[in-house]
Amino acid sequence: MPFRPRYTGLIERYRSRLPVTDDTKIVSIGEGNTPLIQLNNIPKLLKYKADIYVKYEGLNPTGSFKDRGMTMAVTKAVEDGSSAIICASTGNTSAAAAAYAARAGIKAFVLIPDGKIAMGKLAQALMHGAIVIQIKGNFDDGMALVKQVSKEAPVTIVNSINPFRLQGQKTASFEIIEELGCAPDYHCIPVGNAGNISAHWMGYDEYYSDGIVKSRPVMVGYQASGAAPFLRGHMVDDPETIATAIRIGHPQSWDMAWKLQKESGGWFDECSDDEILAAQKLLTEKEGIFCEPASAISVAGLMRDINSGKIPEGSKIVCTLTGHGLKDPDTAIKQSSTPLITVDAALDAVKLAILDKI
């Protein structure tokens, strides 16, 4: 029988895409090569004749896309000779960094919102040894904190303004135009900090240009209201949300995300809260897929363009889902309508409990 090779992650499978030499250490933990899902029961239930794919980020080792920018991050930083990386974060880059510096044998020093941080995440990070700080203030206070703190101390910043994470996250793109053997019409995303959306375009435009396909797709993308600065058309100084993952009022690549959105002849949108528990509960109970709030947001406003008709039918979608539903089980308890049934260990209390639910 025949044999694949064995996977070793991202960047050996684009090695002459990424800025890497032949003699880089690689730091890896087998992320990439996530899958695309076809959803089958959502469309049925819009009505909506279309092909919708989610690329489900979430089984990345880590559980988010954060680890594909991680990847290159900290290998270019031990290329670089640095013992120690830092980054803020609201919870899944402290996690990947945390967990990328283990694999290193550096030092992960992680800022994170005191009291805004998803369990889950925080977990990760605490169990993989970073060293985290939690400050009295938001994300966009930590960003500002690191800046400052990465010209005075001997640590790499490995968040989104380091251009080596957007080189890994591009690579996204690449796996999706290969698995459809062309660019998807849409591409629908949460935005946060917007180097996600920034990183995908660079991916597609690099194929297009490449000749590899012959279009690119029309970017969109979701912020939760209470946190949508590209909206609004200026920073927001105190975003909240129940979306933790993009709790950010002041995007580190606002300019490349403008850009791209003019380029791609694409919009930015906007869900609430409500409508983005919605979309994680569907994707959960439809269709089997279990991602956090935050990623929620791209098939919550992908189904809010669907029925405006703004995205037409017959396209070929693609919605990111960024991270795993596990990094913020809290939330997905407290919005589950299936009770906890207890009865006592015997047969007939069992039966009766199924018979009761059938």
Ligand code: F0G
Contents of the next structure:
Amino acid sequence: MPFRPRYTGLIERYRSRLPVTDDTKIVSIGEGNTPLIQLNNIPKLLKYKADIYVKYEGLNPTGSFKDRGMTMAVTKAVEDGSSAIICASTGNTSAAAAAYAARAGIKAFVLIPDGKIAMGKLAQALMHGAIVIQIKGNFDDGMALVKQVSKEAPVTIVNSINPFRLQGQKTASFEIIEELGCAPDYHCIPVGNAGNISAHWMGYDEYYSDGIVKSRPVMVGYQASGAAPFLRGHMVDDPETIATAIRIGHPQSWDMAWKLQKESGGWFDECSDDEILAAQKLLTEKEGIFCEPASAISVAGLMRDINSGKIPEGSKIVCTLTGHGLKDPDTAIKQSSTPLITVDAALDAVKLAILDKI
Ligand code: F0G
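Now show me the form predicted together with this ligand; what you just gave was the form predicted on its own.
Expanding to the full complex; the earlier chain stays at the top.
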């Protein structure tokens, strides 16, 4: 049997492109190297002649793309002598911070909006031993508090304003290019703080500048209608959406995102909660891919942009599915259309239930 080296995470794989040295002690849980899955049934169903791939970031160790940034942020925090990290979060960053802090043997403090994060994410932060501080406010309030408190307490911020986070996250673009053999024509991605779209652009631009690929994709960022500062052209004070991961009104990477939108010739657009949930369901029912609502917005937006002709037929498209569907079981169960059938534990009853549905 041919052997191949054990995969040990994205810092090891992209060492030469990341700010680490030979002496850096890497904190990794094997993040990155996520599958790029070609959609088969949705394009057929919708009669799209386009190559659509999803980068399934839900298959990272804590179930979201945040692990890519967190391996870098925590590695550098430890290298710099920090023994505590802090973040504000809509859930996924807190899960990743908690896990990587556990792995590194340091403390994690996480500020989350009271009652507005998905159950799976809360369970993760608690299980990994983070100190969870629920605030009676939203993510933006939490972010402002984290910035203030980090000036007064010895804690390292691991939100995406920490530059190492985006360095780690840019590796998703490297992986996409390596698998496709080129950059996609379009990259569709959910936007909250706009850190991830910025990181992807950094990755694409790096391979382009180094002559590895001849083009960069058009970047298309989608926001939930109730939390869409990039569409309104200004910050939004009371963001609201079922996609709690992107319930953000004051994006931290505002300038960077506008810059890349112009450089890439891309655009921002918004989707309603209904469109988001419909896309989530389509992916689960037609492709076997379960992502959380915020992630599905990339496919919801793409479908609209293909229908309107904004994204032309024949394009090669990548959508980032940022987080796993299991993160938010409550929203999933509420919108499931498959009825639960309860019968007696008897052959006849089970047979009847099957024959009734066949
Ligand atoms: N998708 C998911 C599943 C997310 O958790 C986030 C952000 C985004 C998309 C948006 O990415 O902020 O880089 O534009 N979640 C952060 C958190 C805010 O705290 O977990 P972005």
